[in-house]
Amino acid sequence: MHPTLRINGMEKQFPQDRLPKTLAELLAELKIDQATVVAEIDGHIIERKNFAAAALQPGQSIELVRFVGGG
């Protein structure tokens, strides 16, 4: 069984040994600039300065809100 994360309400499976270890790794894999996102893991907001230390475990729920410029 492949490890999964629930990202913005959708299940995402990862190869057995390829689950991102941290929130920063997940954002890099998703090609999301850390400076443009607010992140929450299991209902807890993670400060941007802690993205590299925020460990991920299979089954966690991640919410990502991106800021988009424009008008």
Contents of the next structure:
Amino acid sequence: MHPTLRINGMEKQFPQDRLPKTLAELLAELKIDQATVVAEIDGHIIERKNFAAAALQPGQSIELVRFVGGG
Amino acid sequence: MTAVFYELKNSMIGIAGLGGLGSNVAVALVRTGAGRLVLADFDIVEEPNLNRQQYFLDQVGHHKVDACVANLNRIRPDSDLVGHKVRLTPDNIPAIFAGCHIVAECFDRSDQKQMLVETVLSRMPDTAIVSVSGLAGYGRSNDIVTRRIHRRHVLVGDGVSGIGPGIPLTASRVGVAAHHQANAILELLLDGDLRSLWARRNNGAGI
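Could you switch over to the form predicted together with its partner chain, since the one displayed so far is the form predicted alone?
Below is the whole assembly, all chains and molecules, this chain first.
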């Protein structure tokens, strides 16, 4: 069975053994600049400095809020 | 006094950044009757700011905190205003906005927005944040929406319209976003699930 993550409410399927290992790897795969995103895993805020250490497991729910400039 | 004005009078709201968003959010909240605002910005009013920010030509060169406090006091002198001329960082944000029920994220740069939202959500468990992403350009008023992202996080904006070459920030569209933000703050102050959080912290006094 292919591993999945729920990203902003949408199921995303990854090839077998290709689930990103960490939040930082997921953001790189999605081409999202770490400096502009606030991330939650299963409802817990992950600070940007911990993105590379935040291990991902199949079935987790990830919320990514991206900021663009202007104010 | 109706409930909304009582809650607002007894609230403490932080405004992080006093540019196009913050200077407009502050005016809207003071006109509505905000009891206490904590205003933070390190910057000085420059002439190009007058295209969208609530300052006057004779305030060019003044600290935004001083100019904003002066303007708010002219509108309604009974709000309690606390100003901080400081660059906000993860280390000083929890102390500067200590006790605030809600912080309005009113920065310009995307990485600063990220830093503030992350800091409030991860280190200030009794404080909500209303942030903005995507307000550049003009028109498309109805693309700017208010969304509840997290129990303590409301996000305003179209999510995509960043600043860039040939994409101006306009008083009209920044104003739409700023007033979404002020309106979301009023809504949060009256929202039952957050009121229970604040009642606990305040031992039942105020909101």
